[in-house]
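One chain comes next, on its own, written out as structure tokens in the form predicted on its own.
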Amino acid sequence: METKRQTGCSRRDFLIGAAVLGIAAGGCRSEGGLFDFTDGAPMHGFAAPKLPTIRVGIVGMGGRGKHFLKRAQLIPGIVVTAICDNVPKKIEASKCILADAKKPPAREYLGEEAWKALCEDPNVDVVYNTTPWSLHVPVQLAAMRGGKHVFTEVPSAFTVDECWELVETSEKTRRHCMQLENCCYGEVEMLTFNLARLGMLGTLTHAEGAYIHDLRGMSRSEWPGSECWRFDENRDHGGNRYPTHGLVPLCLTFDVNRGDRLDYLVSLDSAQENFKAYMEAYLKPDNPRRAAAMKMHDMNSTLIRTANGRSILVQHDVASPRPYTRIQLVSGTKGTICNYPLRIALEEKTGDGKAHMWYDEKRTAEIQQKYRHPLWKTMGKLAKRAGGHGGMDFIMDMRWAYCLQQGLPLDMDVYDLAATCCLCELTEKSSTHRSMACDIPDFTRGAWRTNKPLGIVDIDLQKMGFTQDRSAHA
């Protein structure tokens, strides 16, 4: 019997009808059943004009966006000048960092909708975005209509469409829209990256990304107001609800929208058991969340095929009493890297057996020093010295730095946002329905086959104004 297989393009049933020469059609429409195009350009390899000073406006002040407030007060060229929450508390903290670390003020914008009228302020060149994931959305496509870039942290994005409309509203508006995904700048990512671009691993043929983190600890009732929506979230959803982590530097190493692209998936959920023993165990009889039917299952597992006929595996599972991992797995003809911990094992040349086991601690070691990705070994002490993740914050918020005070193209674009974010919906669709197939939308209209890969980038410090006392090298 035939399997079936489901579009997962939601409202936009589109065709790609028009042939790439070069550059890539602007938007994409489907009302009606109709292509037809919007007056943007494409994204992928945009960059816009040099910002030597890039004005911050920060929305969401609660853990992510103080420690990103922190965190720029450490690189040349970031000046924070609005920040915005509706908690008085978190606006209060945050003008004591800014004031401990001897800057201006920024402009406050206390309210639950306050972030509407940063999204306009003309002080403000970029939008960074850390709010609860239902503010996502409205807060990109704000700051980009607004004439902002907009940095937002994961998933950006939850259907189909949502994904759909920051891609042509980006290529509208020819503003940046990027994902913060910090895991595409872990010192092991960047390793596995470093060593597929240099060809030690082969011809890629499979990968492994995972989000196992045990978060039943949310569901307590004495868990901290403004993380509750987390619960909430869990509650109301199935599938694979935070599939970036796992699956964004994956998606980098295999070139995904720059030579290859997500094609399809299936999903399947296993049954959910944790999320109510945990619960029964530490809630009070009269607490409505003991009775909560928790749609996210204990395990989601993913497998999504590319158009070159790469296999991912994607797992999720925030409920059962299992140690961290993202296992960030990468296998090719040559041999295969894993994390957590790490792992490599590689062959000299074709079926001389030294793959059959990983390599001890003291080649993996050396294996590590020497190929270690140059945006670690630029600046890897001063990463770890700031903090955020083990580093990796750190790098990903110098990176996108430096790439607009340059004027360069950023590493990841809007296109990397909804190729990935989009899990969320068609995940949930095809594991509630049997797992059928659902194909991934095509945002790059074709141009994927053309867009250049990622290079093996890096950052001069001394033209971030980085002096020698201040050096980041490790």
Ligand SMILES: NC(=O)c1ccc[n+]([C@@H]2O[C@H](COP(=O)([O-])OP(=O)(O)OC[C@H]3O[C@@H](n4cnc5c(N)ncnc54)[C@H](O)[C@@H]3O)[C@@H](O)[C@H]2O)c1
Contents of the next structure:
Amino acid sequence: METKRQTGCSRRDFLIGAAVLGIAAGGCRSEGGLFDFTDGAPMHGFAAPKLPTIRVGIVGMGGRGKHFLKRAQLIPGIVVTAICDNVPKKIEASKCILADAKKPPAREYLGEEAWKALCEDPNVDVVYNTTPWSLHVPVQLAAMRGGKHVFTEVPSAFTVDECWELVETSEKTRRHCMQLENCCYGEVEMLTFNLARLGMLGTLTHAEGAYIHDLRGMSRSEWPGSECWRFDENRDHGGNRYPTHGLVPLCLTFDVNRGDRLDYLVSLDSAQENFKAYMEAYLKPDNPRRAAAMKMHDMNSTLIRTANGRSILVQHDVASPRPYTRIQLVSGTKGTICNYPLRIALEEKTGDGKAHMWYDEKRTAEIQQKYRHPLWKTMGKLAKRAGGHGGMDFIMDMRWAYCLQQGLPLDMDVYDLAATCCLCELTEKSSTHRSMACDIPDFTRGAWRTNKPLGIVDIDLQKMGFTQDRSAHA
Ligand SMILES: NC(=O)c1ccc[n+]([C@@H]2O[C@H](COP(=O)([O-])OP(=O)(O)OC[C@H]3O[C@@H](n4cnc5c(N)ncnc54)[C@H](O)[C@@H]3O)[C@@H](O)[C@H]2O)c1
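Having seen the form predicted on its own, could you now give me the structure of the form predicted together with this ligand?
Every chain and every other molecule in the complex is listed next, the one we just looked at coming first.
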């Protein structure tokens, strides 16, 4: 498989060579200024033609789909033209949201395989995929093949082969395939990115991220929402089945796929005690879940080494009685930042000992205020009012909508999706084989060496149709 994919590398090299020589291989220059070949060219930096009005079809009107439907009503230029679920009451609840917002009704797709028709709907430009994990890849492939850009909840894929298929389909169809990793737009994640970009942490060396969230309640039938499918996924898989919340923001800060790349990993599972104890305490004796042979262990710890020699620790624990954390520690030669709670320690001069202790609350708050990321400066207030994990969901949606409307490349692409989602398979493989080292494929096929890093981006609210004074949203 690896060898076959490498064949794509030589084709890519040819296309770059063609671009340098000015040979237009059947494509044209995009709004973003990059050559846009029709078939198989890299998608990094790809910009699609401007879409002033974005017609969105949502597949999966559960927790995430419904929340996006509400947020979408606040974003000028987004029109939800189609909704899809296999459960009638989910469609009914979504219709009420549109009616309450006094928006025109969306076309309804009801049924187990109705998403296939939505992916062919000529009135849909973007498929917003908020389905359970088993449908993530099929919906993405159908959407791109149907000519739509596709945004998918996390993790967007689960195996190395699925990741390659998404990469190749995005390249072939010239459609965006982005993972909806909302945590990249978290206030502290963006502060970290900003401090790193401004050089305040020095040369970056190490990072730590996690998804530590007590979700034992999902084994009970009265669990809020309908996320019971997630219990089955955790029963059937070990390793880290949910690596992206902790990892993707760190990858953006480390310029992964844009100057560095994830090279290899080793992964280790802990004991398995908490789900079992919880189920014994709360589930009725005849509940078949009590007999479930869980493959997921309480804690999975994975260490990744990057091509440039940095290390990243990623952890997953949805079983232990522990407070929520994504950790978000980034360390460099001039200092360290860490969240939960936010702590910062910076050296002003090498070896001055100032970073031996975290700054006090006052100094930390001053730095947080001074180095807030521009996206949070521009619309922090608006985002907090709109909600969605403290506002980061709204900022993420605003940002991709802005990029599509203005014909700009998106902040994340299919290579970011692939490099992080392949950990689902690789961590399971490593942890079940005595933590053997596993190579992480280079989905960019060498382009990571020359891809441009993500800049400190912003949004022009007026261009999006917000009329109020900018300070009202900051
Ligand atoms: N980014 C985040 O912060 C975050 C938070 C929670 C969940 N998630 C992710 O979002 C996704 C959805 O999670 P959720 O909590 O909304 O789950 P959910 O179970 O509440 O929603 C899934 C919806 O998909 C529908 N569905 C199932 N099969 C279908 C089919 N064949 N056709 C159409 N619809 C179908 C279900 O009826 C349900 O309404 C998951 O990938 C999850 O990992 C992300």
